[in-house]
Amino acid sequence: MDDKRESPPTMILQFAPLNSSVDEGFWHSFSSLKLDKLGIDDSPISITGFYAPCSHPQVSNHLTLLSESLPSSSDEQSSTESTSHGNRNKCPVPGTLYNTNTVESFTKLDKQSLLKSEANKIWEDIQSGKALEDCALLSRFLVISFADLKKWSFRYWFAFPALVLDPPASLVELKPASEYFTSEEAESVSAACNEWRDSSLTTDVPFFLVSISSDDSKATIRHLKDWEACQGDHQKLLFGFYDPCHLPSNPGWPLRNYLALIRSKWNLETVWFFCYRESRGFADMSLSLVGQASITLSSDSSVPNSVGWELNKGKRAPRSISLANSMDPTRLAVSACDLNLKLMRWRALPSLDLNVLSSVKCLLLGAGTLGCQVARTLMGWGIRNITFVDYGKVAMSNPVRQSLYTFEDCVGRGEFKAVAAVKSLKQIFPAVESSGVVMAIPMPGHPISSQEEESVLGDCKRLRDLIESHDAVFLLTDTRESRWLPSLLCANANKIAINAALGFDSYMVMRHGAGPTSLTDDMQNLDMNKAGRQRLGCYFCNDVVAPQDSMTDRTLDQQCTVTRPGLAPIAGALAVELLVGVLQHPLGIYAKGDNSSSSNGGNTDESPLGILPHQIRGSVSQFSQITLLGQASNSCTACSETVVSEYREKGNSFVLEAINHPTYLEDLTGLTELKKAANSFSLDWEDDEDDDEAVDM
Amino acid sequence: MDSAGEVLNDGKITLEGFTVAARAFADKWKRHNLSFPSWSWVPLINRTLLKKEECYLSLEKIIILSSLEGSAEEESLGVTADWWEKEESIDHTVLVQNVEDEAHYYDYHIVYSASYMVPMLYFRGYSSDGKPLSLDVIKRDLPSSSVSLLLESKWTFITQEEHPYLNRPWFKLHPCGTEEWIKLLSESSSSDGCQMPVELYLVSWFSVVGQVVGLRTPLEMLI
């Protein structure tokens, strides 16, 4: 090595590492490729990376993988720009992808040998001269990856193999091109570069020769393979390349293999190189650099060592990315449904509280015509926690009226409704949290034998636990008496209860008032006037008889509660709207009942959705609907303080009494007394045992 | 220059009108907005469902530098580098880089919506390694004027929906208010009850919409 004493102290030439950038589209395409074509095949895949010269003074360019980086599988990229050659911003560079099928095999990959084998390929291309023909081969790269297609997360690690010069090259000088060239040279070089970049034949050729004639300062750009022709006395020769790096005092990574090529092919000890960089689509001579490197020749033709694994934020670790939000179809469904609700809030109801809806837990007692409608409407409101309780199986007559069931559910022995309903909800919206309980609700007036006692009491406990673990309960069964125990339990636990019942051509939807003991327990801090402190009534408050067996000895049509088909959707929908109204109301279960006549025109700040009635009754024979208001009765067999206290005190024995002896409830609440008092008036009442009482209303 | 039929009275625009307006917009942008790269017109070929050739305007790789937040998202992936230690000592020829400011890249697409009959702006952001940016991060990159516009105006809100051609979720400015305010714009700017010329449609539209995503429309473009 000649000693030039007057040369400045030489430093080792330091290269700025190349960094990777993987577009989301690459992972989408790769996932499809893996799922559709590759399966568990983990042989290496040839891919194409893209890079371009730096185009911003503060930000380096990266080697990018796009969806078109993968070998195309037919109609994958029909909607994206045409790939390939001739794009000035996408110089294609060959690479290899090693994808493993498990995390363990990813970790165990022999990175040393993979790097070595890619570096070998570069070395061979240099030796054979192929790199002169297709210079992009100098920037060959490799990626190892592990794609977890269940969780849509991807782990990957790039390597940009660089042949190590030993001893390393030293930097003699480096300065911006505008300072190195004369102004005529700079102008000519710029023009030549721009021409090179504008032609689709050369724009993606990342390594080139810049030959400047010393006679007229005219610059020409030539392919590497024309090196011979560029030799001559009157010419200055620079080795130019697209430099992705933006730094003013370091050249980019591609120079490494370039120097290895130059040394090997042309045996030069002094190399003038030109880091080509752009701005706004044109050559930028102040951003571009010209430098002089000094390299030690070597006669060794064996492949040099290589380096090049990419660092992750300075650490030697792979990178990872999770794309579940944009790839997992279930998540996409969730965000689409959420968007819909948000639009409602933005456009129409800015004060809508969506959080309370997404967190409320609903218990549906009954998965028949009403239950199915309620469930669907709940999901429309973004309510996603729904539990069904139903003892029955899907019968052949059900699917036409019960919107969650299909013909398949009836075939054979028939699926349990509670189970089929859950399945159906999940098919509609996979992210729903739904479960089904196959259980009968204990009813008064249907006495049980002592052997059945244990299991019935077990059901009572289960029902109680269910009610206590949910926030809102829908009473959607098909008899009056089956609503008694749930009403009591809701009053006891102070849970929102929405009751819907159907007649042949009429419907009733109501919300139960707060439980009787709650008034003292929770109410201290709520500011309510005297009227508000009165509880709203429940389904049984207006009754003068206790619930009893309404089913035996009835005719078939009465037993099957035949109703006009339009009613269940109407009543089910109203039930859900009523619940949402309660949930949006600041007082919740304690909200007083409005009448449509008494309202002052609808939406107030307190209740953005409009009025919140207590009861709604309507008929399709009249196409009419009214709202009603009823206060709680002290003699109610389900929600009065007497009954609730007795239940709290006596627990199971109380329930058994009520089930086996319905008059027990009448005695307890004083209804017996009331009736005696009424009967003692001597009036000619017709025996007025309403059939209406027996039919659910 | 028959533009009367293409911008409709109610602020909407036909597909043909959109095509004309888009070209005019891209030209004006190139001439007057030199600090930005120009919009390119991306044709969609091989769309078997559509008979007409559909295109959209694309502006990509806009860089916004932001200082690194102390985001500790990287789990330690537990991959030991012992194989590294064995192989070689530190390579001194590699520049050790300080992890400085992070660059955020933004792509913008202007797409015609056949159902709303107005243009729609789709955009996305990603960091330099390709990771998509969340809306929270994007909002932090927006100038404060944009953020307040988003909060206050009932006509501008950002939703995340599937890009009509790329089949991936992108952010977009929801178009349901567009026709209303285009109508207002057009009424206020026309002197004698003439409709807005179709060449200016997209420019006017973008002068409002661009503000929401921090892209300014130079006044010269509006002439």
The other form holds:
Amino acid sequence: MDDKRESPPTMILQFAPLNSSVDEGFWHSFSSLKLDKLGIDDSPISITGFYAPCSHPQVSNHLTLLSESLPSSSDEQSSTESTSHGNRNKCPVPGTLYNTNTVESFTKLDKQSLLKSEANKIWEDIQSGKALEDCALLSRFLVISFADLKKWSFRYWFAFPALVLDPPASLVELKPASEYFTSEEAESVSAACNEWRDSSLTTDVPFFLVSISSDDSKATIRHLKDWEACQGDHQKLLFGFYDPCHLPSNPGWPLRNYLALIRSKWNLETVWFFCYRESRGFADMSLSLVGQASITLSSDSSVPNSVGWELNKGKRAPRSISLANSMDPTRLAVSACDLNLKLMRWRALPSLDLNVLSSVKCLLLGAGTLGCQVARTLMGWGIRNITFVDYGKVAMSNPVRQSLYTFEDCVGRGEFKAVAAVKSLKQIFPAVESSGVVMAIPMPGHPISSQEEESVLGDCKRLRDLIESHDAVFLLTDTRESRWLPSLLCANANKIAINAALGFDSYMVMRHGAGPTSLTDDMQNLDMNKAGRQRLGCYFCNDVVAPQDSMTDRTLDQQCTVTRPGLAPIAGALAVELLVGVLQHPLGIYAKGDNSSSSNGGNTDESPLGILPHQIRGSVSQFSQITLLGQASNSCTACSETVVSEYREKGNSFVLEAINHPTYLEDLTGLTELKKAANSFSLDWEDDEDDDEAVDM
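Complement to the form predicted in complex with the partner chain: the form predicted alone:
Chain alone follows, minus partners and molecules.
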């Protein structure tokens, strides 16, 4: 009988697949990037994944995406280049994210072509030698995704491209490193690996060469580019890599492309590889593996085939995650409310300044039918700082017309509107910053006694402080005279004032111009021709009489705000749109008044939202609307320089005079003399007997 021993059967080298893990912070950061910068741009995004050597005998490490995996800036710099290095637990790996705008596009992606494209990059890096300089390129990966930012759900699929060896690599031997090395070699290799891992220059370099001298068993670790320096007859050479896999009988996925590089660059057919694994931050020779593989690469110079799509529970299918349940409800509400505004910037309004809207503070004088509508529309525009001023209580007739109130608010004596409105806003949107002030606004034509002076002047000071601490003021009260003092204070403080008033079937919405003193202050820094030197008028500029008592001796229908129910939503919405137009206009409060014929199609270079009118008047009985322009009057009882100067000079005494003496404002502004002159002026009409010259109008 022959005494020949049978050679061990050849086994195909099997690699443990690499698994992915995505931190929630990645999806939060990607959502912000998508909404704020990318929009509908579906170009590939360079990202960075992180992994580390296996550090537990029963758990493999994953390739992880973190919030820092995304590019840190809007330039062309890849996230890999901008990622800090030197973290032993975060070896950076370059990747590419392909995000689609629709779920249908995600489903139709040519996944095989994408995988092949990434594999081609790996092959090109091997052939060019780039992979020797930056060995992390061997572990390049890709992700396809679809982000449903309305539901905060994400569908994604990872691929870890691996070049297919043809024929497959054969496993000759595989054993724990502690069994392969002698005790002296194991000690030296452990020390060398620990030194490599402790250095900030090499701790995140995942592929390396291990040479062991046969003379003194000393181990040395080098970069792949130092291959030539490792050649010698008196040393062992192993190809080491950070192995994320914990299995004792299989090396990890990164070895696949490593073998392709070894066979292609150095033409080796037999390779000793070292699967480096750790325990508690130090090299673990009992957990690490050493194996021998026989590899053959086709002589064909074409790119090898590739595999690598990650399985989901054993099936070729994408994964999905929903963050809605794990998010703080208030934060989720904020993100959802911002969604529509951010989507506007994708196509319709790229220049929309959301920061201006989110930071503006609005004061609503009146929390009735108009106040409720204005507040709701303000929140729709992302304005979250809203203060109500009202002294009335919620009545039984209010909830059906005033959208912030319910039946519970009017039970008993009724809740103060300013308080109930705040409570309702916070129920609608918990992140709103809202407060309510219960107070009456002092009015001209409503005389007060000396005992009431202190209280009324206190209200005046409180109203002045409120106006000065806000950026925009809405005049939404029921009476004309209650708008006088706010108009004066807005002109004095140069605040944006938006006025809305309702008739039975008509409405008027207007913005006040800048205060008169601004012509010698801020306006000097502006282009006068562009801004228009003439100020826009306020609510009282067309009046020839001072505001008077409109509440005494009134019937029930005159005491209540009797209007068609559809008016308030229209006027309230227009009032907010007018404010947003002012905030987005480069000249702000100084913007001139436009009309419907000011531009083609309503789009102007100055205002991204279209024309910015001074006044809007509409009628639902005629279903008509017009825009008007009115300049400031030198005789205005609210915003003229005469009145503002008098208020600044006399302060409280001026306010008391205006409240107690109906003709005081008319005398001060010259309206009294104007009326006298008008009454004394007469016209003499001459009969013209020449009918042929008459013209019909």
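Numbering follows the first chain given and starts at 1. Everything numeric in this text was worked out from a predicted model, so none of it was measured.
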| task | From Ser326, Gly581, Lys218, Lys342, grab the one where the chain hinges as the two rigid parts shift between these two forms. | result | Ser326
| query | How far, in degrees, does the smaller rigid part swing between these two forms? | reply | 174
